[in-house]
Structure formats: C-alpha cells, structure tokens
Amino acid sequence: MAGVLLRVVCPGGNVAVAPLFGFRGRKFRSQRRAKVPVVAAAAARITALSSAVANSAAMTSVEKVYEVVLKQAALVREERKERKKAVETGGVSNWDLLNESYDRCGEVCAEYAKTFYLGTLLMTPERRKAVWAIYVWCRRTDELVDGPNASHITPKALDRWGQRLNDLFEGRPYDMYDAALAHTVSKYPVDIQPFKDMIEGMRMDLRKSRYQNFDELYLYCYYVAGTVGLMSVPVMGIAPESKSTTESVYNAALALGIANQLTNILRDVGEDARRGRIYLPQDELAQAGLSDEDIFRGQVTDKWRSFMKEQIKRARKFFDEAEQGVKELNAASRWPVWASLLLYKQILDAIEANDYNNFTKRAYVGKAKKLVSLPIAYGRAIMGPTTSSKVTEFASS
C-alpha cells in the first residue's frame, strides 16, 4: 500500500493484536462505562439516508464518500450544549496519566513527522495534543498492513482492531495511545465512521491489488487518506469569520487526503510493482496503450510519459481544491496544513524532474526546498478566509 502515513513501528504500547502488530506492553483498560450516543439526531438521520442511498449500484464512489462528508459536517453544526460526554477523561481517572498519554503521542509525531510536528506547535495546546492522538492512531492502523509484520495480518486481526476502536470510542482504551484518542473524541465532534473506513482501507489492501477504474481507486484513496481530513477538521476548527459552508470545508479536507494519496501512488509505482501491486486505473492504462507488463518492465516510454502527465494533472486538481479549504481553517491550524500541502505538491514536480521515471528513481523534496516552503506556508497561513459564501465544490473526473 502506498499509504499516506509513515511506515514505522510505534514504540511501546499493547494492542489487541500485539503479536502481529510488533510491540507489547501493559494493558491500559479502564472501568467499563455505559455507552452514550455520540451522534446527534440530525446526523443519525443523515446516516440512515446515507446507508440507503449507498446501496444503490448506480452511485459513484465520489457520491458515496460525499454522504460521509455530509454526516461529519452535520456533527459540527449540531448544537452540542446538551451533548453528554461518554468519557470525561478518555477512560482515564488520573490526569497526570492522561497528560503522559498525550506526551507519548507527541513524541511519536516528533520522531516520525518532524515537519508536521513543528507546525502543530503553533496550535493551541488542546488542539495540538488532539492532532497528535489522531496521527498516532492512523499510523498504527497503517502499520497493520504496511509494517514489518504485515504478512501475518489477517481479516480477523483487523476485526479485533475494529472492536478495539469501538471500545475506545466508548471510553475503554487499551493502552496509553488509545487513552489520548479516547479523550480527544470525547472533547470534539469526531465521528467514528472515518476511523472505521480507514480500517476498511486496510482490508482492501489484503484482498485487492488492482483497480479497474478511477472510481474504484478514489474509494481506496478515501479509505486510507481522505478519512484523515474528516477526522482532523473538528479538531483544527473552522475560522469563525469563514463564510464557506461546513460541507465545502470538509470536502476540501477530503480533497487534500485524496491528493496526497494519489501523489504517494505516483511516487511509489516502482516500489509497489515490486510487491506485485499496481495502484493505477487499469482502464486508463489500457487507453494509453500500456499494460501491467509495462509497469513490471519499468521502462520510461513516450506512452508512459503521456499517461503520467494526465495522472499528475488529476492529482494537482485535487490539491487546487484543497487549497481553497485550508484558507477556511482556524488561524492557529492553517500553517501545518499549508506546509503539508505545499511539500506534497512538490513531489509531483520531482516526478516530472525525473523525466517521469518513478520505476527506479524516488521523487523527493530536498531539505533546502523544505526550508523554503515553511515560510511560504506560514505566509499563506496568516491570510484570512475567503469572502465568498462557499468554497467551490469539487467533482472528480
């Protein structure tokens, strides 16, 4: 999987599938608490509608995913004054222990996502810690199928990870990393669905190594990367002065995840091919006069260059949509997102600079360019939201 998350092993901690996951530690279960609904009535109605519509064979992946976007946006708009918190301290009765849980998440983020970590330091302490907790859960989930023990992971292991997620949202964390996320989801209108969908993306990686068209690939990109945007917006917050609709901001966050994942896929074509995987639309390869054998052969031809130009064009279109939404985020949250967007976007430039040879050359952004990008990102971050009433909706092709 050409995942958006770094391929590293999380230090310490115990998981329900610890022997497969690669690390052990003491369990950190709290006393069982009564289950309290996290989704308000309005959002529940949207969910029911979403389930009914999603079963329609005529519905595209973009339409199915947008139903999830609507649900997340409804949670943010919902008046939450009477909302009960299922977990006041994420299943932890000791505040010192909870702070240690967040600190450990911050250490992981600082170790494996240095640029992003620096950006989070500009956020308020509460938001900063919440983003760390989400990052660590996503990275650990990605490691299930992309880490050193990936060959041993089974669907049952993912089932256990999914049950652990349910327990976490109900205030029953297994370890300190879970405790931080359990507390985060009790404080912010974060829904469990994007987390479940990310696990579904891991399931897809276990059973699927080809994608017939972009509609299939789009759904995969949503599962493994677009979900991160939906998880993060409630924490990062929308600027009070923003005139954009909540749905459009969420849709832009989704677009950034899709853009990042498409960029990963284009960067890692050679690496994935050596693992027997091709994350490129089969129908578009055929239209370009290319086949799986051409990918495995790894030769840069005019046909390949032409094909890659179109794929890069599509990824940039998603980045353009994402830029409109970043402007609408809370001022203290914009810089790390801008930094991530600009750095990832430059990977596409690097692919072009390598003459589209993503078979044997890995496109990357050098330290000098990274350093230059940070003040540019900061400059964009201090610019306020747009004055238009709505961020342009994106319709993929």
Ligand SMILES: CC(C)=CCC/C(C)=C/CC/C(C)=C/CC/C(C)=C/[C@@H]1[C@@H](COP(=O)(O)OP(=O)(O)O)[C@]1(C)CC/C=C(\C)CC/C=C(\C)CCC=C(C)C
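Same protein, different state: after the form predicted on its own, show the form predicted together with this ligand.
Below: the lone chain, stripped of partners and molecules.
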C-alpha cells in the first residue's frame, strides 16, 4: 500500500516513522500523472522548448517566466479535462493526525500573516486548509533567508530543503507541516516547479543584494512571489463557466504575486537598506539622479518623490493585470483573493500618504480600511467570468 510516512524526530534524535495515511492503491499525483500521457507529453514538449529557448541569453525574464506559466497552464488544463469527478479524498487512514497538521498550519498562518489568514477565512474549509499548507511551506522557505537563523543558511542547506520538497511531493513528508502539504498536492493539481523556483529565489537572496535593472528584479519577484500565485491557482480553481484561457488566468496570478512583491519592496526600502539590501533597480535610480548613498541617508527629496511615483505606478499596473484574472476564479475563491489584492494594494496608498517616507515610516493599512475592504471585495467577487469567448485555449498539441 502506498502511504505517507510521517518521519518524526523524537527527543534524543531518534526518528520514528509513523504511517500518516495510506492511500489504498491510490497513486500520488506525480505517479498518477503518468496515467495521463498527454500531460507528460505536453510538459515534456514545453520543457524541451523552454530549455532550448531558455539557453538563449537573449531571453528576457518576462519570456523565461512565461515559459513556466505555459507549462503550468498546460498541466492544469489537462488535469481539468481528466478530472471527470471530484477528487476522491478517501484512502486517508489517519484523518485526525492530518486534520491536526492542517490546524497547525492554520495557527502559523494566523500568527504570521493576519491579512492572508483573514482572506483564507473567506474560503471553503477544504481550500482554506490547502492554502494554509502552502502558506506554511512558503513562510518556512522565506524564513530560511529572512528569519532568525538566516545568517547560518548556506546554498547546501537550500539543496537539502529542495530534497525535502521532492520527498514531500513523493509522499514522504518530514513533519506535520510537510504532511499537510503532501496531502494538498495529492488532492489538487499543484505542480512542484513553482516551489522549486521559490527556493531559487532564496538562493538569489543569498548571493544578491543589488539589482541592476527591472529585468533582474522581475525574475526575483517571480521567484519569491509570482510562484505563490502559480501555486495557488489549482487550489483557488478556475470557474467552470470561464471563457478565458488558462494561460491568462495564470498570468493574472503571476501578476498578483509580482504586484505584491513590488509593493513589499517599496514598503520595506528603509528596513532592507538597514540590512544592506537595495532591491530597487540601479539603472532607474541613476536615471532619477539617485544613488545607494541617497537611500542609506534616507532623506525624502523631490528626486525621491518623483522616483517613487514611477515605481508605484508600475506596481499598480501589475495589480490592474491581476484584477483581470480574479473574476475568472471559482466563485468561492474570488472574495478572499479580491480582499487580499485590495488590502495589499492599499499599502501603495499608505506610502503616498506618508509623503514617500518609506525610510523610517512603515506604510500599513489600518483596521478601519481593512474592514471597509471586505464588503468592497465582496462586491467585486460577485462579478463572475467574462462571458465573451476569448482566444481559444493555447494549442498544446
């Protein structure tokens, strides 16, 4: 019987291995996917194309990332066709332990990310648990380079984290948190690629503290945040009545991640500079007559205001692109995603309200505005997919 073994490191270091849940004859998604040769062929063709093309140095980051989006969309599109019935959830032999794993993920999400947690409470219980599991893995990955032990992290440690990810996707989770994600990826058509790419983003954070141009910054934003969008779409679900191409929905999810990360960078300029990190593109700083020293000095000048206005304008463009895709999501997912989008986007308004002083003032959205955003998000969420038929599905054959 294929099963998920929970490897629990006990006090004193010995490892207990407990069957968490056995899938009676069930194949894990990665094994099950082999049953769908079309998916493997589509993915192989796109991988071959993307690796051939990706070798050409001329590819921009947007083109490189779009290759990933095409592959993700192809995988999900084929799974949607194959998934004739609701995903069976049987075969789990220890629901209590699994539900405790999900509950622990929910506690971490509530503790570390109140805004996202608020969004997940607007979801169906099944989707909420899956997003909690994804959130915890993302947070743990970010904490490797952003958390209290960041100074000890090495590329080798990231290699081990990547191996642990492979094990998780193959149904061998290391701990309770991994077990929740192992169940989530066996239940939803979530692919491992965005998770691997997020780890690549952490490698980038280890070796890079400056970004020469927006092409470099875009790739970083894809790695650490656009990936979250790609991870989330299979769980959020695309509305059955949507006429949009899968690629366009994935592009919107990618755009939301990019928009969030750009906003995060603009919010944390002072905090990041104090850690010796400047994510803002060097060429754009120079064009605005600004230097790293201006950022370390932390003075709000007219040059800085003018530079920040352009940066905020670009971040808003990515939010606008993301908004095109939210209405294509499953009805049950639109409210939390609208809420999360509107709340994060308002950080840009807060930076403007602070007269662009993101050196010493942390822009945030107050409780009143958060509360007002919920009914506004609900009103947006009622609007469903565009009914006009769009470009036919990308010909993956």
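Each form is matched to the other, and the largest set of C-alpha atoms that superpose within 1.5 Å is called the rigid core. It should be emphasised that the depicted structure is a prediction, and the values quoted were computed from it without experimental measurement. Positions refer to the first chain, counted from 1.
_Once the core is superposed between these two forms, does E284 show a C-alpha displacement of at least 2 Å?_
Comparing the forms between these two forms, which are aligned on their rigid core, E284 does not shift its C-alpha by 2 Å or more.
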